[in-house]
Amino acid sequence: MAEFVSLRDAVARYVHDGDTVAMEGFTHLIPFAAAHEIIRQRRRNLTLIRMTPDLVYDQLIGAGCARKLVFSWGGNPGVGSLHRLRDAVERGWPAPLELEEHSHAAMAAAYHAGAAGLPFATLRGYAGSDLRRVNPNIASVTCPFTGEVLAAVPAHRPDVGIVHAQRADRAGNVLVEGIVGVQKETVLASTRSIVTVEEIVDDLAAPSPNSVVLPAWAIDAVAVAPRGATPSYAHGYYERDNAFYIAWDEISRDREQFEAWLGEHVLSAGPTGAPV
């Protein structure tokens, strides 16, 4: 059952060295504040899962938190490469990074399987793809009813799932509105879960057609983190900081420049510190 705690206490209690951590949110509601708190608490040897690792994982990788990345696409949306990710893969700085690459469909299916408590997911996919050659976690199964050969991937069962949302009520139920990705599946698939929210309200109000409620019983910790998705956006609360995404390309290219940014905007910031 969800408890209300500070973001600092949530990370201290639920994120441990060596954990597998999934931080989801598609286009908006990306949990940057939680990622920055993980960096401040200097967690190490994490396996990071994310369908679209963008700036949030570039920062965690550059800060030395990660040993492995399980993903389906990685880049700075609309801008270019993730330079801290590339540096870790190509040169082992600040630590070597192992990669496990999947398709978007396989990642989504793996979350669904994890949420359902199943050991693996099946899908029609990977035909003609070279990913099978480099990813031993892509297998094949034969349907016992039709004889069709399908792709299979292990279910995602993170130690910790972390998402950001617009608001929670005082019972700990959480409303996610706007573009809904795999936040629900991430929470349900994870052994422990942290949800950061913009605010606590008495009533979640009538949800829009494009929304999902995460029930309090599925959540371990709710932490208030205003602007906790910045520089991404939170539908109905604030807009995407497009200028920062462009600026990140230059900030992240150089190790010293990245470390200076990290020191000023994350390590020396408060528990809800966000990039400016």
Second form
Amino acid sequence: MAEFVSLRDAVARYVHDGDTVAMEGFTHLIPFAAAHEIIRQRRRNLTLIRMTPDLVYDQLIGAGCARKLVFSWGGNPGVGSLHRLRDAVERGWPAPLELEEHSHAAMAAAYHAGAAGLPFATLRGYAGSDLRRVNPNIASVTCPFTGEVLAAVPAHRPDVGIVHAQRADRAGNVLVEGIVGVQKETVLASTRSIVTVEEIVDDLAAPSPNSVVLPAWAIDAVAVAPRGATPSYAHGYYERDNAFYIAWDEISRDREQFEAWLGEHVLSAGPTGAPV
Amino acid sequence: MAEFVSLRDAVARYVHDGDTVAMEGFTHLIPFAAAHEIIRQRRRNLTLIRMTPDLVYDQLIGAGCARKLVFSWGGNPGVGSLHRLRDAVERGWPAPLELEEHSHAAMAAAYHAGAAGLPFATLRGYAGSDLRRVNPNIASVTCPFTGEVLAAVPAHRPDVGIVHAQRADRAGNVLVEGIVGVQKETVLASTRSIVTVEEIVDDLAAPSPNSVVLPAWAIDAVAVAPRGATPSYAHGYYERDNAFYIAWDEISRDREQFEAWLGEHVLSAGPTGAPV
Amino acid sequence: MSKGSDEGGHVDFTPDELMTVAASRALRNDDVCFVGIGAPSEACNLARLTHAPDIVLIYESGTLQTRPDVLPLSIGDGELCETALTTVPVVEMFQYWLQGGRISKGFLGGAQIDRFANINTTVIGDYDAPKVRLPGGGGAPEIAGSCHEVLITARHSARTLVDTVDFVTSLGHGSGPGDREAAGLTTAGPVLVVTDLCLLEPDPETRELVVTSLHPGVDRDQVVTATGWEVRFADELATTPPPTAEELQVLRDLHARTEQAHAGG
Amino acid sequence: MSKGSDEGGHVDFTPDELMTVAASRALRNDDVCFVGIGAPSEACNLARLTHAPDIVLIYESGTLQTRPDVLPLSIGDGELCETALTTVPVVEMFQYWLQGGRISKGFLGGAQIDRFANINTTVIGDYDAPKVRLPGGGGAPEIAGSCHEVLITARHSARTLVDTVDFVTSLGHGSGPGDREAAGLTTAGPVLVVTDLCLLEPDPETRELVVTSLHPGVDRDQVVTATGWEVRFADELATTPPPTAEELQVLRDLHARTEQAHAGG
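Alright, leaving the form predicted on its own aside, put up the form predicted in complex with a further copy of the same chain.
What follows is the entire complex, opening with the chain shown before.
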């Protein structure tokens, strides 16, 4: 059952060194505020799961929080490379980074299976791809009716799932709108879950009977984090800061420049979101 | 790509003797008008798939359209038995009816697999149930990672999927709202699809960016059928005729009484829905 | 015990009313409950309207956390959607919410329930030549497997509470200890059967259903006669507390509202 | 051919502009297209704004049938959702729409594309000790497998159009006929590669990419030099029609709107 806590307390309570953590949000609603809090609390040896690591994991990796990355597309969207990710993979800085590499279809299916309480996901995927060769977590399963051989991947079952959403009501029910990505699956597949929200409201004002709502009883912690997805965006609240995504290419290219940015904008910044 | 046709033409064109037909709508939006048109056009030897056969298949079975039923719960909801279904199974009237019996979870998973282009679905299901013993289409599959043994069922891939929805826009895109059941899966799992709608509008007026919309290019035929779900209901349009569901128990109990009802209310009734 | 009559100064009630009230008391305020139609739906909504205002009720039509003002006739009445927190596709309901292990209690009925709380809703007689073709499993086989605990409610008769079900639609405790685990399940299965005569619970050792509480005014013979096996009684046999005036009032109001709502055409 | 200069009375254009225009022409009005970010997105939106107004564009973020006014920087810009028919969960996008076989054309780029149109977006060099770690597969491995046909676009250089990719992220034609079928696929795979120098198509017999059209002002030597294998030319070698004034105007307006939109902070 969702408890309202500060973002600082949520991370302190639910994210531990060595955990497997999934922070999702497909381009939209990326939980940057929560990631920055994890960096400030200096979590270490995390296994990070995310379809598109994006700037959010580039920062966590550069800050030395990660031991392993499970992912499917690790670029700066529309801009180029993730330099901190590449520095970790190519030169082991600040620490070596183990990779478990999938396709989007497989990652999505793995979240689906995790949310559905299944140990594995089946997909028509990886046909002829060398990803099968380098990732032992891509296996096969045979249809018991047709004999067809399909790809199989293990379900994602993170220790902690973290997502950002538009708003929560006072009972802790959460509305997600727009590009909803794999957020629902992430919360349901995870043992523990933190949802950061733009605001808490009296009435969720869900526009449709079929709106994407995460019930309070499926969430552990709700923390208020206004603009908590910046430089990503929150549909109906604020836009994507595309200029920052472009600027990140330069900031992240150089280790010292990255560390200066991290010091100024994350480490010495106060936690976002106040206790409720 | 959706074509606007009359319900009569849609059934004439897309539903053939011997087809496997799925008509879905979970209590809500049951495509009664389309079923009545199938009865009027005297289709025979259909394999009917539906989670809850409900009155709609009781009528099709009693009218002699069906050879086989694939289902998971065959009652009159909140009232009792489906007498035409029972008469067919227990006494072979008007024709013997072969049963393939599943659970809801398996039926839903089978539609999901069909829509997803997979040959089978995996579920944690049927544990200790005798359904496994009587249905050869319940098999097992072993997780390649954990060794766990799970249940497997073949994907549903109907020849024709038929659903009812609130409205279509002039391009043929369809909005479904409320209890959305397995309607999307039915359309996507089927080789051909017919959607009946309450009305055609200039603007779908989808309330949310995440509304349940079936794009025109995923549908073959859209037919207007006002009150086409009666005695089921259409969220936002009209309510469920619970009194008729209760009355059906009496109407359907007796063969002659059923045939009189069918003659008066289906066979001699004109087709619902005009050409556009 | 006819409704409305007076009997020794107590509030009067029918056996069905007591059954519903007793079933409602088995639900907790923090339960997330997968609700079957009919008697389970009555009990769950009574609980919500009395001691468990925050109970989360889920119907397999996809309506999450619904608060119907009247009892639904079907599992997918409009009322359920209109009063729900949200309504999800049926695939999601079964995959994420039920199979995903998010439901604490499943509430089932059955045409036959046997001494190990296995449930038959499929056929009376032989499957291929049935005496009575029943509606079938619906959501029950996986509700019985995936919910943390299962509650069962049924009117007590030797035709319903049988020694062995003709067909195991939904697994209870199989034929005794270890059978659920052997079927791959880690959930508790049936923990309580509520009838109009008594409460039965599985013996912790043998898993056989044992009478643990007799309803007021019911004696052991009545239960023995109405049960299809040599039913045992717990050493510490309780008497079910009668419905309170509030419980009865809320239940009767609920029925009155429901009858009015369903009478329309 | 610098933008804006005049050359023999024709409308002038850059090689990149011609590449985008040529790619856009490969799309039909009735296509349902799974769009990658960057050059594919440019070509698809140009097609939509010119000869294919009804083309259905799908981005893997879940935006179905979207009509962005400016080019998205990312695959999930707000613009895509706001102009979409509807936006579905990413699981649904990959399972029902892509894997379900509902997409007629997939449009991909790549860091390396080999003579059989296999695509590498994973690593340059060895996987375990990469020279360059590329972003990875993303949606591409299954776009390459599940879309009815695949289009590829890339700037032409011997570093990009290579004899053999260092890593097959997404299968093209493997090492020749029968390889897709052996991998369990029934789709056509890559049918066209559009570069800034020419068009290449798989030979119907060998599946090797063959130059079928040279862009205006490009000669065979340029292509040979910029290709990492001994590239063959079709017997009937065409010349790509230059962009029309309308195509160029629409493309440049699109770019201007996009630059303005992304400059903000």
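Remember, predicted model here, so these are calculated numbers, not experimental data. Numbering follows the first chain given and starts at 1. Rigid core (definition): largest C-alpha set, two forms, superposition within 1.5 Å.
Pro207: CA moves 2 Å or more between these two forms after rigid-core fitting.
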